[in-house]
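First comes one chain, alone, set out as structure tokens in the form predicted on its own.
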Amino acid sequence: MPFSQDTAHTLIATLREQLGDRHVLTAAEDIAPALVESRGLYRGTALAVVRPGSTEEVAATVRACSEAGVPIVAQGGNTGLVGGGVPYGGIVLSLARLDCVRSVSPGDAAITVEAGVILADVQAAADEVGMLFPLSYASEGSARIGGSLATNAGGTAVLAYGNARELVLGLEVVLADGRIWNGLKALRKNNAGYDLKHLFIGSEGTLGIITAAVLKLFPKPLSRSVGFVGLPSFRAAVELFQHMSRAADRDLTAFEVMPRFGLEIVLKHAPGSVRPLAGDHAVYALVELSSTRPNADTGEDLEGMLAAGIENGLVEDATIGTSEAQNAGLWALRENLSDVQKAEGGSIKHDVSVPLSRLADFLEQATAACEREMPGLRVCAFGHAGDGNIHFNLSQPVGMDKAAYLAEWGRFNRIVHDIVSEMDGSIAAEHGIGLIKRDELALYGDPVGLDLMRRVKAALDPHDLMNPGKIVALGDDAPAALPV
């Protein structure tokens, strides 16, 4: 969507009048960090990074861009993994200054926060009043809640509390024409027409910009235990999860899996990592029990479940943390896995989900298919086994040229995503579509569903100015989907 230099200059001048010079950044060194996501797969361009300090300033910025016909990409912590926050011309609208916790209401079990509040700070604000905000993932120290909601983030607590979508009571959103929709209600039941908030959660800023949210809070667990388990196979891990889920019900708050290769690279590259079990195992599971019941003893419960797993041959070895420091150390083995993969060279990543009943089948079939396709390929399949979400990542063969390996991304997409599709799964479990899966969505998505998405986009953003080219491409000038 081309626009003239005169239009760009006039817009920048208008934004400086509205926000002040220091909140409209145009110098190359100032805008450079906003042009690349954390994985470095895409590099974009932008006229400026603007930093409004209120919802009203966000609305004024959007109105000015709309009138000028200049696209807008909203950014929170810029921790995305699918190219969804990378701009291709136009304005980057940073939400970092919208960082106010507006209210905390233990009586409503709710907290109202602006979009720029860092996720860890939302958790801390809940903790200060003796409650829990359960959304948690590795980048929570820099990710901002607006981005978490715009991507419908998952994380490690989905098993017990659901995705980000399930944690939202209300939203405030700036629409593509600059109007403000105020849906900030702390209501558990509200059937007054369409539930509009769900249009914007997971929309990656393509329909509007989330500026504030009312989020659910929960009682803090009074007892918590973490175990690290060695298993002979992913199939044994899935069976162990099923046994534990029946025994623990909602007290089973996390069930994460990782392969031997995953643990080995964490121990190799993450400083301070300690091998949790004496021997080697094909697969490892990190399990967590937590309870709000005053008399609960999750340590005893977890020990009993793992002992039963040993007796029935599912579990080969296990350890249970005896302190919060040990619990944190066990969790770090899982949480550091995403980051250390880069030390092993190129990584072709797939964030997929399949029905739990097909999870073991998927892991076996997809692993065999990819290893057949490229000898020496190292499969690093890990993640949230309890909710069927696996990060099916493929590390390059040792010694292979990284660029040559990453050029095979499309070929491995077809292998992995074909299997996911055959199992009635999803090619985008928790990271979103962004750019990297936009064309995959067009290939695997239901045609009627894709048509509805385009109609919703056209209705709410008729000029295609809100993060254009992401999720669904409406114009002919959309950026390339696969990394270049």
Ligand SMILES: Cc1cc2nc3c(=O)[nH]c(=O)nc-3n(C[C@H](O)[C@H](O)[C@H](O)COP(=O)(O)OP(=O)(O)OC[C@H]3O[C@@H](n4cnc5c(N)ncnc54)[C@H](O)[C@@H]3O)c2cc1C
Second form
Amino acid sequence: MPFSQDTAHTLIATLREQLGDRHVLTAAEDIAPALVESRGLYRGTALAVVRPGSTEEVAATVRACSEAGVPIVAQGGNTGLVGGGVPYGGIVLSLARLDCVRSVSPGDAAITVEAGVILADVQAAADEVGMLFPLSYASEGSARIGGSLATNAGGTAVLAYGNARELVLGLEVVLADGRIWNGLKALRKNNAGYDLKHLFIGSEGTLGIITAAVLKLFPKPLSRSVGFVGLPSFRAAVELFQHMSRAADRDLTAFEVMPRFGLEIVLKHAPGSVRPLAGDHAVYALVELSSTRPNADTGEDLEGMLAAGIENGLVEDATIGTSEAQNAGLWALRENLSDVQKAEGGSIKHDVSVPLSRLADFLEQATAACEREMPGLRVCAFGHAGDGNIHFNLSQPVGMDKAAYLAEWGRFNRIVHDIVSEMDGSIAAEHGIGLIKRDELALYGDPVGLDLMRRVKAALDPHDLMNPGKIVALGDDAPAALPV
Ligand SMILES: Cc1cc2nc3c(=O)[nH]c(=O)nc-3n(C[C@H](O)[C@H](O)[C@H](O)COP(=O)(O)OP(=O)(O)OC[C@H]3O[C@@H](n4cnc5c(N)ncnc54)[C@H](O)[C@@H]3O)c2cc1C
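Having seen the form predicted on its own, please provide the structure of the form predicted in complex with this ligand.
Zooming out: every chain and molecule, the one shown earlier first.
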């Protein structure tokens, strides 16, 4: 720890004075949940979890930590998947109390929220004024908007609406020295110099603390249809996507894929799941059309597209939801897949993207290479195929020791990331770099790009106190990247 016990005691006393005793947690049982991440892969340490209640209190907390030379790790819902929110010795700054929707302006198609508002509550606030906030993924009931922006989260609506980054009009950020940058404008055009908000979006708490954001709202679709499709291969799925995206244009709002193994483990472990198709298929796609046009008939359009898919041999079987309850049931098959993998033992995960034209090649090559490397390993490659983003997860062979399996993480990183890199893809599509991919970024990142990242980090956080050791390691004392 680069600071003394005395410094730590003085800092805790200062923070208690500033925020009140009950918002500075130090008891082991109170801080325990903040020391681990959602997969249980890392366990950190912290002096305290502090819970400021306003932007000014966040600024005061950061100033006090900066003066004491104590690191700060921001936490929202702690649902991140790359170990980015795990603290190693400093203060955890929870944004949970900054949970106010400051304003909703349908006229500007914008909503201003504090960083601690839960993503599902942002969606609900938009819905209350008859509009849509499209960012959506399985952890939306606990992820907070600050964390969603700090990770530039993706999810299931990227195809139509873009990543979190595309949904932001303005930001408010507390900088590493405790100053508050007010960039909370609701403008669609603003070329007044560097667009600073984009530095902080996706920076995973390493450059500053996001305290509020102005987000874009959209018209709510008037009709939506969801289909579940059985296909012979990932190659057929990619071809179907190409056909559908040309035919449906902007109405194609989701195209998600999963393998047979994925559907089988959802049916086995997620209560209430219903098998969607009678037969057995190598690959499944969840497809959604939605439209804001009053006269659109998404059901008829979807039926036509899937019938064409059957005619040209891409689709083996398909079903279309006939009610919102059925649509939700089909979506649940996809959304539950993230969670149920835990029940199958250790899972070595890769969140990657490649150009769409290489997606089928990637899946075939990476699957063959991993199966060759460890016979019995079960590939669970699923996700946002329409975005070229696959969660290329590898469930352990049945009966293998979990720890021994997870110890092979680095070996499989090399196999999968080499193929991704050769296809000019990205080793981090939507979950970010955090800790788990920090050393992979150092290996596969463009050297000039990495140098720029370090310079940006050093300029905005010269004492390396904002989530140190994540994304890029500046010091020698950074925590180990791989969890095992
Ligand atoms: C079941 C499940 C499904 C998921 N599906 C998806 C998916 O489809 N797409 C996707 O992109 N992600 C997905 N995720 C990952 C995760 O939910 C997102 O990254 C989420 O946006 C993180 O929000 P959070 O509030 O939990 O952030 P945290 O986990 O608390 O933090 C994540 C990172 O952001 C930093 N941070 C948090 N708040 C702030 C802030 N206010 N200012 C600055 N830095 C901050 C943290 O230090 C950390 O580095 C999934 C996670 C789970 C568990």
